[in-house]
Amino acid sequence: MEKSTVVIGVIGADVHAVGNRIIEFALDHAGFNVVNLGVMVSQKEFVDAAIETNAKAIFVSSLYGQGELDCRGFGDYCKEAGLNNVLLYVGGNLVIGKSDFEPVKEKYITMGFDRVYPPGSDINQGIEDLKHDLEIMD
């Protein structure tokens, strides 16, 4: 069976690359392709990436607070780019200061995401969702 291939990368100026290298490794390990593109990724890049490598899954992870405002609009240009079936995750700290997850997750929902996670979240539980989502059996 081909492995699906997912793109991750840490999206806007945020430089945090550790949680990159764990989902990296861990989605490798689970046995899919992935395509990390590493720090500091733009929306275009992912998209790019994406439809380049044929991505079932799009990983964006936000660490310093401005994801909000990285990601504003991703989903309309994923869309745009013809991306309808691919899946979008995102998650870390994505909003500043402390709040209440339910309102960020909505939020990210409304921008076109299907999974969003909140800090300190464990990578385990976005891959059982991808293979979920992608219905892929163990």
Second form
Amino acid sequence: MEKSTVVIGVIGADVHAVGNRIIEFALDHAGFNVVNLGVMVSQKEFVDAAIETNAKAIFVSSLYGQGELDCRGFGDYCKEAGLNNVLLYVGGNLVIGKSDFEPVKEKYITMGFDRVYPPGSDINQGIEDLKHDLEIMD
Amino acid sequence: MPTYLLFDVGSTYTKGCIVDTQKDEILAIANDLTTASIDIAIGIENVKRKMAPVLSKISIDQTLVCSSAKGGLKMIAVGLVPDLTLKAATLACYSAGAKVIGSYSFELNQSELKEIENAQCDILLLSGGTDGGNYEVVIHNAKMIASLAPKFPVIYAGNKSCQDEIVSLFRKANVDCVCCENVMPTYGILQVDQCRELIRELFLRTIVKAKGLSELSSIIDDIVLPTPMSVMEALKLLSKGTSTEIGIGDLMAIDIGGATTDVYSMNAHFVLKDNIGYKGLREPLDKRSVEGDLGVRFSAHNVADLKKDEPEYDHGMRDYLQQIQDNIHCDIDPDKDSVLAAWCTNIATQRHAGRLETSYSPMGVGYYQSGKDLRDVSVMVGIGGPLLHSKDPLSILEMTLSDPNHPEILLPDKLEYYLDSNYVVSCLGLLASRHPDTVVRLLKRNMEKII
Ligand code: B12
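Output the structure of the form predicted together with the partner chain; the preceding block shows the form predicted on its own.
To see the whole picture, the full complex is given below, headed by that same chain.
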């Protein structure tokens, strides 16, 4: 079967690069075709790349605490661009300080994300969820 | 080692030169002013007459021609996302010496299709999707284009996964379609070499016939290249050299015409300083860009519009622009032409160069690069009529330098300037594949340094 493509990147002006490389490695290892846009990625870059590569999912990372601002309107933008069936996952440090995760998660869900991960999440959890959502059997 | 007779036809001047590849010598150079209405064959005959004293003493082994006749090679580029496959397709057209007279992204609609039908292009380049990527859009576009039953050939350089489907679709519609590698096989990677070669072949096969150049076949052996492609081959060699003849290193070049301005940059390596990130499509090391809205005659008005705030945009300039508009062959004002050419250079090189983009956030400032970093390029070559006829070519070429007010535009900090004052670049490009050493030596000898 052809490999499913996942577009990954760190959104906004965020330069935290270490996690991004780990995510690329893990997804590749799990049998996905990874398009890694690296750090400082704009919404437009995510969307453009997903269109051309026929991506099944976009993994957005935000580590530096500005994720909410950077991700605003992301789901709508994807819909405008015709990416109706692309799964949108987001993770990293989405919670600032010690606030609760649940309300933050809600916000991201309303922004159009399908899955939202708390700080310190294991990327393998994300991959498992992706396989489930794409109905890929091991 | 044979002797060649080389011609560049189709522009204002028909240029010719005789090259002895044994002695590495240019035996004769001649030009003839040719208006578009006159037959190309007449221009060639006139040039030959001027070279008669030399021609009578030697025998010519081969006659080769590059041509920009009848508007040059006109292409339409179709892609998916404007910044990705459409940009890749456009760069492929430019690198093959074509002019892009229309470019279309996403699904074509009926009114765009009408435009394509009426545009009278020579070749259409269809791309879209990375390999294994999107195919719905490019298949849709192929069906739309096939519905026109076009007379022009189509090159398919998109997602390889649907190549077979697209070929059979065009074949059923009796459309002349050829395929090559995807111009953007994976995200951000540009791959134009095969496509460029295919464009060249099609140029020979169909275009030459369609443009009435075939009648020349009695006097020439081979119409080898579209003129800008020949220029590119020459500049590439001048820059890189060969294993036995060293080149002059990274360079830029500009050719300012009446309607368009071409900018070239030749780099040995991809430059990404200070470990900053790169965004978007990786541009080619040998890059040509064409500005269809910049030139000193047909596009003069548009150029001036973009420079309304400059002190040179005065009464006199407005009068001159009016004269040009009333009569494109009006008397030339060399000073004003120099100003127009300087503006063309300024805008065209700025569009050609890459950018250092800044990303501001509450957390500080981040940088990344898009396009080519040309800051370390140290040579600028001026080619084409308006530059060579100018009294002050230096003032024109200097407009390439980076602007202290815009450090984000990655243009050279310091340059040496050269002119193709003998009009040999386009002709010598014709020998690039056969006699590269000769070409490098002759180019180095014939570039006039200006200070
Ligand atoms: C190294 C580091 C830096 C380095 C980055 C170097 C580089 N180029 O990578 C430097 C010094 C540049 C830096 C700068 C800053 N940093 Co810093 N940095 C860190 C640090 C110490 C480690 C980050 C790291 O590499 N982690 C290891 C990787 C493997 O983990 P990860 O990034 O979290 O990614 C994993 C998971 O989150 C998950 N994941 C991530 N995305 C996604 C997405 C999906 C869909 C899924 C399923 C999973 C997933 O999988 C990844 C792989 O396992 C963290 C603290 C920490 N211990 O986390 C702070 C930290 C991230 N930085 C922080 C801050 C505030 C900054 C600065 C703003 C500091 C400043 N005031 O200047 C700047 C921001 C600069 C910018 N524009 O981005 C804060 C963020 C606070 C917040 N979000 O609330 C942190 C948390 C420190 C803190 N406790 O305050 N930083």
